[in-house]
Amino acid sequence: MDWAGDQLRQIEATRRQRLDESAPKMDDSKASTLLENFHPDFKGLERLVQVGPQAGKLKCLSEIAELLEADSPLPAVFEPSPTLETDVLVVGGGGAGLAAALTLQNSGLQVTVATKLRIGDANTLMAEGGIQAAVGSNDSPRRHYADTVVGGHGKNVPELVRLLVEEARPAIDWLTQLGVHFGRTEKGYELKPGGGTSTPRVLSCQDVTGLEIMRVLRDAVFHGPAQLLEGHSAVELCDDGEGRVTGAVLWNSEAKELVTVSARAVLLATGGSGQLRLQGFATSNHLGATGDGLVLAWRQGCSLVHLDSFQYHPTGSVFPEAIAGQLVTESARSMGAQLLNAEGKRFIDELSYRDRVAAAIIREVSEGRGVTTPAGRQGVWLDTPLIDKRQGEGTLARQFPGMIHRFKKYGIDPSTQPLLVYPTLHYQNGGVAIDQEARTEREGLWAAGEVTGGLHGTNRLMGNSLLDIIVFGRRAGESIISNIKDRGPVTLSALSRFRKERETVSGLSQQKAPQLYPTVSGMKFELKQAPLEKPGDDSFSQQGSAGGSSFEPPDPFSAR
């Protein structure tokens, strides 16, 4: 980073002096002003959605509104004719989906996991910091609850938070039994502080916690009875014509063909939407995070909550350009790394809530105290060499091997050089409304993980997302076992109603949704052969009739 030589020398010269400095403090009034003036959620770019179950009521970013109002990619003449039957269809191969699949595997139910990419390719494996659980001697679920609700600005659903914190310890025990190697000391689990935690509560596996969790979940699922459909994206949910979800239409991206699945229960575990790159922000998210589950649930009539709130993680990488947007874990700040502007000055308590820290960084850049990279990006410094100064030589290399590996490829050593960071689109705070059993408002449809909303309020704490996917993934599996119904007819009646509603509104975008891939990727939904209209086809009318009571398989002799 020769281009920043003067600033780097200034930072190095003041490092020892800053080591014992207290972090800048900010009262709640000033914090509120900071958020209103600089956080992306407060830019006033929201509008009301015009089509769907909360038309005229749900306010969200215009980019999200267009997605929810968009038409299905399914051709108008497509008629669902199930070619695959299963008891439970899990849509999504990340942490929540696999936790549910493992919970279901001894139930006697046939489980099918359909995922857009490969099993395990999801935001879960990219989570670095850790997972919260009140397992420390000075901690309690009640304290975890209070931290979570304060962090979420009091907009969390209390019952969901209570379940999250009370079931944290069993979740850790379950993961440990599966084979997750959490860091330990002689006294027990090694616990780190996190932004907004009142006591050290974050368990981790160095800085690859999500990768380690996904490793064991994936291995367990691979050795279980679940049927796995990789490269199969859900493009529409099916229903029985009377309000119960009964399956899905999947798109086989390799064969470029549609597959209709009849299921007695469907779980949405499709993750978040960072790859929509809202407001032009870079993202830390996985390739598949395009908000698919929001669209699928919306067209079935499910309510969405807090979709005007997204988490911009304060420390996304800005330089080098090849890894712009990738995460620099919050654990770096919890271990002592300081944020510095172009003048070499601290400007925020690094362990304040994520939304405050992100807003403070945006403020520094907006007011001319940011650092500009050769590619024109702007950010502030994260003085990572302080970690070794504060925690002992070698700590950074021992605790953050992933960070070291990522930056050393580009000639940057975080143990001797600060990193350049700026907020990156990281987490979808809101989503599909669920109850304590992860049930949506639509019978037959469950949801778990980042696709859901309400648990985290409007600002998630570090480490609560990994806990969320395990606790509510497992709860979804248990609820399905207790509440699964008989097989029903498979229709697209909800989509038909949605399309008729769209015809009553003028000026809607012509885009299709689910989007499935980031726009910049150039990847898109396409069919090898368009489906043909089937006038007078009795087989569909039997399977898809709204008033039918049971699944009737196609006549195997009809073509003879």
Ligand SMILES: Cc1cc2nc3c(=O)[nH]c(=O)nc-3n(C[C@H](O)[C@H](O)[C@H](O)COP(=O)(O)OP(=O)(O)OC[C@H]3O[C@@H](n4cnc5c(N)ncnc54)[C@H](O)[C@@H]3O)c2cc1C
The other form holds:
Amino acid sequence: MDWAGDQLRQIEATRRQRLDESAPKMDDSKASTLLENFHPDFKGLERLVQVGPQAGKLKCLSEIAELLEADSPLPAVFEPSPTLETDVLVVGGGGAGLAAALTLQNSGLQVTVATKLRIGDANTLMAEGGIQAAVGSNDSPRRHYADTVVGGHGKNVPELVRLLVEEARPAIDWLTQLGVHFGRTEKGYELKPGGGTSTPRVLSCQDVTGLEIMRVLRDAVFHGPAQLLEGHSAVELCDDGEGRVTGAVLWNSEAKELVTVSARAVLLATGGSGQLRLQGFATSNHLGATGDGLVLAWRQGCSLVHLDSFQYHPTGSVFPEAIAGQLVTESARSMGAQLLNAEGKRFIDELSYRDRVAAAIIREVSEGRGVTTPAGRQGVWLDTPLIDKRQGEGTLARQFPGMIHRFKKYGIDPSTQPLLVYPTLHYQNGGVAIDQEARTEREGLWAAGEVTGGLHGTNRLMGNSLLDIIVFGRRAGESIISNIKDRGPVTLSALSRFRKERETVSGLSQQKAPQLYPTVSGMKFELKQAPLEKPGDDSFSQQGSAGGSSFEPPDPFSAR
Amino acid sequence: MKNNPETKTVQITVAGKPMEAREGQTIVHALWQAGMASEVMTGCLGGVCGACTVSVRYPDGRKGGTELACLHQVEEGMQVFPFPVDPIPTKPPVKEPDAAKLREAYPTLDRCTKCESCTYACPMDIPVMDSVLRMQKGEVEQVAQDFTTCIHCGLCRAVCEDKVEPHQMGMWVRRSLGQSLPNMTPQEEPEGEAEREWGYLMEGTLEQRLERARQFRTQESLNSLEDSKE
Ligand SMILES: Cc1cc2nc3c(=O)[nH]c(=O)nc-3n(C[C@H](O)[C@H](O)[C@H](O)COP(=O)(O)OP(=O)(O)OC[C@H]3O[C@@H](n4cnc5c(N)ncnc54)[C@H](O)[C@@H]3O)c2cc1C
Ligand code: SF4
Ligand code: SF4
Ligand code: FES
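Could the form predicted in complex with this ligand be given as well, to go with the form predicted on its own?
Then the entire complex follows, led off by the chain already shown.
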């Protein structure tokens, strides 16, 4: 980071003095002005969606609106005829999906998990900071509730929040029994504060909490009876023609074929939408986070809530360019790292709510107090060396092995050098409306995890999402066991209705949805041409699929 | 940023196919830009899922090796070869793991010839071979620690000529130990007080509830909140 030499020296020079400085305070009315002026949710780039269950009522970013209005990628002539029958189809092999699959394990129901990439290639795996649960001595589920509701601007659905916080302890116990290691002291679980927690409440496995949880859930599912369909993305849900969801059409990305599944219950656990890279923001999310679940549920007539609100995590990396957008966990701030503008000054309480911190960073940059990288990105400093100064030498290396490893590749040592950060598109606060049993408004369709909305209001607290996926994933599994119905006919009648409705509206974009992959990736939903249609043309199957090349990899150690 | 004139372009090959990339880009982003995304399997884009394993060779004879394509930057002349590793099933974890139980689950443990290929292959800098030796001695706590950041990319297994499965054993040790730890969540407190607090927090209009939540979070309980107001 030679290009920033002067600033780095200044930050170093003031570090001692800043160590004991109290954070800049801000009252609530100032905070509202800050949000309205600088948070991306308030940019006024929203419009009403014109097609679908809440047409003319649902207001959201125009990028999301286009997605919801888009036509299905399914050919108009496509007739669903199930080639696969199962009792429960879980769509999405992240944390919520697998928590449900494990809960269904001994129910006697046949469970099929279909997921876009490989099982576990999901946002869950990427979570770093931790999971909230009121297990501390001066804590209670009510206090957790109060923090969550204040964080969500009071818009959270109270009953969902109550369930979340009351089921937190059983969720932690369940994970521990499965073999998840949460950090411990002699007295109990080690607890960290998080932005907006009034008392330390975040359990973690160093800075790889999501990796640990996902690894364990995946391994447990591998040992169970569930059928796993990797590389199978849902492109449409099927229904019985009378409003009940009865299956799905999946796209097998390897064979480039469509597969229709008949199921007695379907669980949507497709996660979020960071890869839509709304408003040009970089993202912390995995490849598959393209908001597919919203589209699938929408076309079945489900309401979406709080979709006007996304979480821009305050500290996405800005430098080096190669990892722009990737997360620097909030724990860095909870352990003492400060945010500094180009003048080396603090400008916000680092442990305030995420939306406030993000808005404050955007303010600094847009008012000219940001730092510009050689690649032209802008950001502010996150003074990570303070962590060791405050908590003792070696703390950063011990608590943040993931962060150390990631930056070391580029010659940056966060324990001696500050990092450059800017908000990154991180979490879909809103989503498909559910009740306390994780049921959507459509019979036969459940939803759990980041794809749902209501629980977090319009701002989610750190650590509440990992808790969400375990609590509601398990809840969905239990609810399916007690409410599952007999098999029904598998039709595309909801899609036909949607397509008819589209014809009544003019000026809709040509986009297809769900889009499955980030548009910047150039990966596409492309059906293999049926061999009979065009003999001799196998250009589709020739496109190299992952690992399908004919080149032998060299011995990676020959040079040693 | 795409048009930044200062960004240099470099030539690389992926699976033998030549392509142009921008200096500083990761292999994955370079593939995206070239419309060749499906050459290398991709999952998290953040170095934690292990989908994007490749091996890399440099024309100038520098030591190449296995890398994660989503984290590794392109360089002039670099040759990239997709190196996907299929996962294999693990053995079920057991309570109170030790060396004997590990050997029973993974009899290949003692086949290790200390060639160190696994350690070189690991993109997470895990001291894989050392940890295998610790497994042989039954130092399970330390082994669990060693594998904390293991992304299960499988490279250590793929390069092991002696069919040792370090990461699988690491997972087995971690899960087995984890399951042997006691639950430490506290029991719920007396019913009555909790219900009173729930009533206080959940009733009323949105504004009322929000204001109550604001006050409540500064206190441990409704009792102390009421005391503080007196
Ligand atoms: C970098 C990062 C750090 C985070 N840190 C924390 C943290 O510290 N604490 C916390 O509580 N939360 C954190 N979060 C948020 C949290 O990890 C996620 O919100 C949560 O794990 C989502 O779980 P999920 O099961 O709903 O979705 P995911 O885990 O994303 O799983 C969804 C799965 O569905 C698949 N899928 C998508 N579309 C389709 C389709 N059409 N058909 C089939 N499959 C599909 C996806 O590929 C994926 O495998 C973090 C998130 C990120 C990205
Ligand atoms: S590669 Fe196999 S044989 Fe070589 S050190 Fe590792 S475990 Fe032992
Ligand atoms: S230990 Fe093996 S599986 Fe784990 S990260 Fe290292 S090489 Fe990959
Ligand atoms: S894509 Fe997950 S490690 Fe590279």
